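Single chain ahead, written as structure tokens, the form predicted on its own.
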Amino acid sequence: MTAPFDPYDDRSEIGRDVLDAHVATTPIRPARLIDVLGRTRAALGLKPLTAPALLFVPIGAILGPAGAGWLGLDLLGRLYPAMSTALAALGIFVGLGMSLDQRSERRLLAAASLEAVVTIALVSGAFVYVLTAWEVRPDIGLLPLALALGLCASATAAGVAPADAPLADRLAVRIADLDDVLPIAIGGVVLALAATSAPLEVLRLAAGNVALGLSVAVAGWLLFDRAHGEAERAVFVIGVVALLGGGAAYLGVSPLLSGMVAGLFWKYAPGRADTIIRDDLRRLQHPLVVLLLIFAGASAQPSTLALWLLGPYVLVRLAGKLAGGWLVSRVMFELSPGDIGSHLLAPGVIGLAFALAFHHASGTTASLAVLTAVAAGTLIGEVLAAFALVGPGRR
């Protein structure tokens, strides 16, 4: 058995997933239900007493075409390139959060990828079976729709474990941090499938997705350290992130993957590119996530297909996460199923981000139903996770 290790023993600021914040661990009492909902995950470092998805997705739905109509379909279409920049920023943070030069991190990434694969396989397989049994023929194709739902379901937001937390809790949180990596990578191929069914074209789009991230990352690396002053450097950073997001939107590829590739390049490139991009992007992270959640809520539109997808999505995602956590506990002896299972329930923002990118790449009725089901499932998942993490059994 491998000796216990501390996942935050090095690069602790980078090692923790900056997409998430603290989660309260006090028992639930009926009078404190609102407190519990207010202590759910906060994407991109929002304060622990805020619940961004539970608050801003409904606000977006109220403002969108299905509500007051202040954010119409035409306006949402024109705003997507800006939202693509927010998606690229999320990908950058995921890339910066990986530490592939550390054996302990590689082991945790392997465990997180195993958990993600289990969830993707169970959810995608379940939807292939269910939609075939229901004789539903989505206009985007059965396989891309099922894979998209599986990828959205596999994303997890994890809380930040305190330094004095038990080792099992810190390991579970870090696995939950890293299980976005493989879905983002696979998502580049799935978005290509959403745009075309020609195998060579799918490969070309997926390769172009990675090439975009690398080329923009190299350009940023050459610029950041040569900037004359903080103001000029901030302009370079914003321009590079906008180029990642705008280029991905123009090509119809995944801004999450382009951003993750760029973030990983900056992390290991010589110089201070990773520190520069992380410090400067933190000034924008809160407004970007708020806008992203509002945009996702406004883009969602209730439909019969979305309603039919929602129930199986919530139930099978829950089963997939618990099965994935159990399997991880079989290969990581430091963990028990109870240690990791509850940490994998909160959907966070990455699943919604991928659903947005998927709908933009496809633009079909079925992809809109996926976005709507994932948006509603995210709200339900956040509530379930709040109860799982702050129940009497958690200390």
Second form
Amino acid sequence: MTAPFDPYDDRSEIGRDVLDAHVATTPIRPARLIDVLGRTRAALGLKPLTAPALLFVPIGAILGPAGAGWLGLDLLGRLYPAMSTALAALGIFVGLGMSLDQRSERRLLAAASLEAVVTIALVSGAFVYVLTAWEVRPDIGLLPLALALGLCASATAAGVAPADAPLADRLAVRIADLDDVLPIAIGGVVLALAATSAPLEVLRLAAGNVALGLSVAVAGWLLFDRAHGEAERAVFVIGVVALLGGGAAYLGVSPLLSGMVAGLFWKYAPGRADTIIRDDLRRLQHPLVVLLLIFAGASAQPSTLALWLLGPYVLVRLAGKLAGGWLVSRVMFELSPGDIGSHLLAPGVIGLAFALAFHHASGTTASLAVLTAVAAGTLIGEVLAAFALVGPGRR
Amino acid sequence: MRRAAALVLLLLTVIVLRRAMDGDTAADLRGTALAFGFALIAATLAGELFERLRLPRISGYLLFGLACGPFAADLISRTMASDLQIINGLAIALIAFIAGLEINFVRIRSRLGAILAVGGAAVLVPFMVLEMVLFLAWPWLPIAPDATGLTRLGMTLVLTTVLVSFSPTVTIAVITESRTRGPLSELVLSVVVLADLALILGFTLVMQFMRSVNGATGDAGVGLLPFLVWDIFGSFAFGAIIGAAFALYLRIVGRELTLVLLAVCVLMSAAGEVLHFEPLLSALAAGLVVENIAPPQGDAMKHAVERSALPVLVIFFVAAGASIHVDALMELGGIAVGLALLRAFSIWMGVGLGVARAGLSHTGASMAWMGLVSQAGVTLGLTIIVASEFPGWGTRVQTLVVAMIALHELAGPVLFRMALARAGEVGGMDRPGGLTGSARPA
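For the form predicted in complex with its partner chain instead of the form predicted on its own, what are the coordinates?
What follows is the entire complex, opening with the chain shown before.
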């Protein structure tokens, strides 16, 4: 029914990291944990137990304006170009991780998207209800605000299933891996909605987001294979990723979406563009993600609104993920609700990335509260996921 | 063909983006990464086109910056160009570090006398010629035509010192990007570095003279001299310590060299701001220590330099090109061209005298003047000091010098690259033990 599963397959979002399998069976000690955080793909939030968000988001919060103030607002502003580039790089990894030509993968993508839609609908609906009931008047439209929270909640950090893991575990991990795709696509529209309420303008911005990804992807595809040497190729790769992120930031649209579109294009374009970009970006992925997490932590600003958003966010996200997992188990008979539910709890980095993009695009007090609530919710989610995954009888 | 298509596509993309957000100043503030990515790719392609035309790549980067910058097509706005300059400190440190790696004392020991002779003449002759012409032509120059006597002498001495200065950054960048090694490149590099050190000290003295002519108390001048001594010798000492640490890292660890090299350059640049060190001198000293005390083995260092130098050089020169003041050039174009020609002529004369006195026989030596035409950061730094201290005539000096820098930034690299090509030194770094450039056919 499904293709043979290889956890190190290139289709996985981030790709091969031989240390992951080792990490999964190693007892956790503080020194070991820090070493692991620095060296494995856990630094991308893909491994709930050793989630880097638990380390780097608090570090960012301590260093940021709300903490010691070493990372001031001016410095954060200067760092944003690197941040938009990091967001585009994450989008590229998601795009490269899709395999739409295989039926089994399309089925998994459909299941993952179903689970994501359930979470988005539940979280967004809950927030529309709650904010209306509380008579909260955010300085941004209620719908974009609720949708943004829904999108942030829908992303999951996929874990790692060793080759000898049960089929259910491997499928659940892959679904968790693919459930970022639809939120990133919808995110393009939500960010446009945050910028304007005119339907035609929203359509224009969303289309521009996709067109930007495509045009830069085509330019990159024309260049990568013909670079004269490694140094020039690295220049092209860095330049293309910066253009994807920078172009989106300039337009006020989603760098994640333009990156994902480009990644998908390279995946199916003739030549070695996908391999080249994956190999070159892999060297930068850990520093970029660590920077993103620290940036998110530093950008967070505690406020009453953020506090009000946090509780419902954590609870409804949990409910949404479990409901989504249950629904997926109804259409994929290989899975039981328990198999998939626990794999969907860890929020990882994509939700935070979307919250950052949303705040940057709208720049309002409400979007800052969303970012703060999502940052805090991510920490709580990671702790919950750790308990869910390492509890008695699991792994 | 594919590269041309990619370039056209990128240009169209950026034009559409700029049109879509036309007049949105907030978008400009968000445009740094866009400008960075666009400049990195498009200027690299432009540089390659220049290389095919046997011109220096950095001229391609500069012209690309000029063409796409705020004074021409405005694809890179003034805000974006200014944001791109955030890389300047890193670029200058990296360029100087690479230059230090190319100066081997064992190799140049035998030529030290010649370097001093050529360098001395290359500074003194232009200084005398320009000072004489400026003093005589002062009433017709739009700076302070009414000045007479000692005031006029002080003003002309200040202007002459600024005009004679060279550009170590551009010199090193041309050597690095054309992978040059040989007697001519070593001669020019040594002369430029030593001459600029001498000129910075000379500048301190003439500024002090001008202050005393103006009737200043002299406190500022007394403070400036130790400051510059700290600036120069402190920078060298700091760089030497960093270089020793880097050499130790190379020996003991030797991994992730690209990252460590960039981190070292960032450190020298940041420390320069905090401790008032000159990153150019610190990094040069660091490179000298690494090359002369613990020379790197194998290709790891070479690869690290290649990987880090290309993107940094591209952005640095695109930002410089985008910041060229075309308005100043238009305003004082005639005078700037005249002075630039006079400066080039006097450098040619000085180098000719120096080469004859040193008895240098290799074919490249007589072309060394072509490597001394460039002007950039040092000159601009000196003129900024003049403008801030003497807001009236100093500001007009700044406009004139900025116009001349624009000319020299464009013409200097082309001339130097031509000289290096004629001397057969281009690509010398890639030849095993390739130090005999002048013996090779051009």
